[in-house]
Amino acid sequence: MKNLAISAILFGVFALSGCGESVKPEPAPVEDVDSEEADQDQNDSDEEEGARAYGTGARGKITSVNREINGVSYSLDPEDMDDPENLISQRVIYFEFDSSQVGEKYKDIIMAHSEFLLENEDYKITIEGHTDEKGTREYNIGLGDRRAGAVKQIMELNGVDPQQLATVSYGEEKLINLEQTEAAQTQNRRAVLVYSKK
């Protein structure tokens, strides 16, 4: 009798479970969106994000680009390049006597100019190499060339397009201080960055 009651209950459970209909949820309606509009919306969003990253206003136009090296901030905007407060306005790299090795204190300046060229591809730089009067004319032309080349090499390592860089050596031809003191001669041992438009 117990077995019969259990069988009746199980039969009822199976019968009820078979009676239910399986209901599939209807898919949500899909809005027909033009793929070009969707791409444009994404581009607009990306540009707005870029503008916020650079601290700029209008979409699609960067009005000022600021960077910082070792606590010194500077602008890569061509309108600010001659501002004495801007690192880009420093365009002379000095060298030790008979050396073409760039001193550590000038590497930030070279990095700033490298970033300026990367940001402003319509500009280029001619790097002029200069020396003092010590040594022969031929030797000084070679030394000036090595000084200009050392600055150029650092800029290329920073990613600057070689087409934006040129070098020229003046040796002792363009002294800026004619005094014979060591302090005066130090001013002549230099590389000068001269900007122009392509």
Second form
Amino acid sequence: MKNLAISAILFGVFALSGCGESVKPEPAPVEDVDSEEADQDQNDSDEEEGARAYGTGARGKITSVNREINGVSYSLDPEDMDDPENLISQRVIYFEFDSSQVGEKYKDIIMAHSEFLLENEDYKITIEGHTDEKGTREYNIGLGDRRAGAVKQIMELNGVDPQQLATVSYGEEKLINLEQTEAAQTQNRRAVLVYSKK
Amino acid sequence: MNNWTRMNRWTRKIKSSFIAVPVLLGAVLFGAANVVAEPVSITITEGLYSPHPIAVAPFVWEGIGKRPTVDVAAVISEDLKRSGVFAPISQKEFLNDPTFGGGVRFKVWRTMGADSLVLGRIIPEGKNGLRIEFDLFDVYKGKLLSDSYVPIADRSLLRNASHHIADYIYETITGRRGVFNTQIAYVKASQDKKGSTKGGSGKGKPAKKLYELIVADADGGYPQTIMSSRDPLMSPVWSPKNRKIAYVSFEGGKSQIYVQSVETGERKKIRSFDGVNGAPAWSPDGKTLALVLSKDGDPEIYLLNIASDQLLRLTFSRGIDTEPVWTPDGRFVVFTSDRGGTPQLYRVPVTGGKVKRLTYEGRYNSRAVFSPEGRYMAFVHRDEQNRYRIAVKDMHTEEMQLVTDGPLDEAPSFSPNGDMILFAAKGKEKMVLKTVGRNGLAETSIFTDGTKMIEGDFRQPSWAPFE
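Now that the form predicted on its own has been shown, please provide the structure of the form predicted in complex with the partner chain.
Full assembly next; the chain just shown is listed first.
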């Protein structure tokens, strides 16, 4: 189900659904076959960039400073930033075990946040890097730093002023799921974008 | 007056009282005969080393009224046992009723397999003081090795006095200093009850975590919080002298390294940079910290001269370089790096230069620490069943031994005599602190609340050096 929700967001269903239906974008880890397919599809749509329409008109309350990415519309208005239907409200990026490589499926979210920072220069983001509890605590501080740094680097490549970006690695100090299951560990391997005003 | 100053004064007093007792001659004679005196005889693969059997008889209470609550013989036995070097014989197996001061029937003790015997008594002295007398015998030779006593001004010090007697026995028999009167530091994480939100919003906001930096006796007794924070505290490590602890604090939402005096609580922030400021490690002379900074892109090892604030970068590789530790000769920094694809241990000269890989066993070896004389390196090894276990490598023979079973053991720290390793381990649910002999024997949980073993979130223990 989570996969469906994410796919829906990525392919623009969300933009059309607007205020009516409540598509709850759940920024959950997507690591199985379905999501790989989704990535594939997403890449396809990248190739068709020229053909994409800009804004479809059927928008919800996100109206002020809208952008669109891969068919998903999002708002750069700080007033909308916590609206669950706005891409900007998605602030968690998940990682594979012992990896700091940002998955393709998160590049849109990071681009949206980059645009937000470019538009709102009085905002800044602290990128928190987190890991699961496997491995030593110091190594995990290093791994969390690499994860936060990977996200930061993409944002800088997107043109964001480095002054608007900071990173902090908490390693395994702030686990959000203490269960011993693999699913729990997957939720712990993450980078979190925390907004603040300059 | 807090426990520190009280204990330290007491320790000094005891030390001076010991100087007056001429007993070490016996240790030399005894050690030559049948006792493990050379460290090399302890460096043996699992199963080969047999610990020294010793009988510690109950200490006789010779006062009127209530006897002290601390069981001196039990504390001594427990101390000796968890070193992995001694095998105390259970009092239940005693074949005769030992009496202090009378004749000792060595033949009976030999039958029980005891190589050494401790008899003792406790006598009230002054208003609330005690005098603890003890005799140490070589059962084999049938002779007295030492008759000594420890005076204490207050009964509350009886536990420490027991540790001190254990140290004395340890040194008399092995020739190496005992560590039972030393201290440890660790981080405890818990839910802060004061910080939890009750009612109100109804959203059930989780209680805030509370992190405490705690200093305690080597067996977990007298735990004292020297720093607490709502943000994570990490990586405490004792300075080689002057009783300071360097640690990482995330107060204010970023990582910074502090050096804090255990006695005064006074602390100093070390020069900090954007990104990671972590994993501090003292040089053997206490003048330089090795640390991890990510200011130049990813985590790298640096040396920071504390007095001059001068910074020297030691590693230059893409990926994670972390967990620096000095070799005790002060010539190298050993660290963990994933430059070869998996986390392994490497070393680099402290002047900078060529990096050498140290571990090839398995796909995960990290967080090295050296025994004080530099011969042994302990670290975390992931085995083929993905269990994280403490390993010890003899740097002379290159032989590696797994001394714990996992599944999630971490943060090894050597005792100041190098005979034991303190580490954090996943218990049934939460983390506990444990010790194990360097020989892999006598894995024991530490009494983290002073009197009993509790599971909590106890992390990253560091064993204080000898004072």
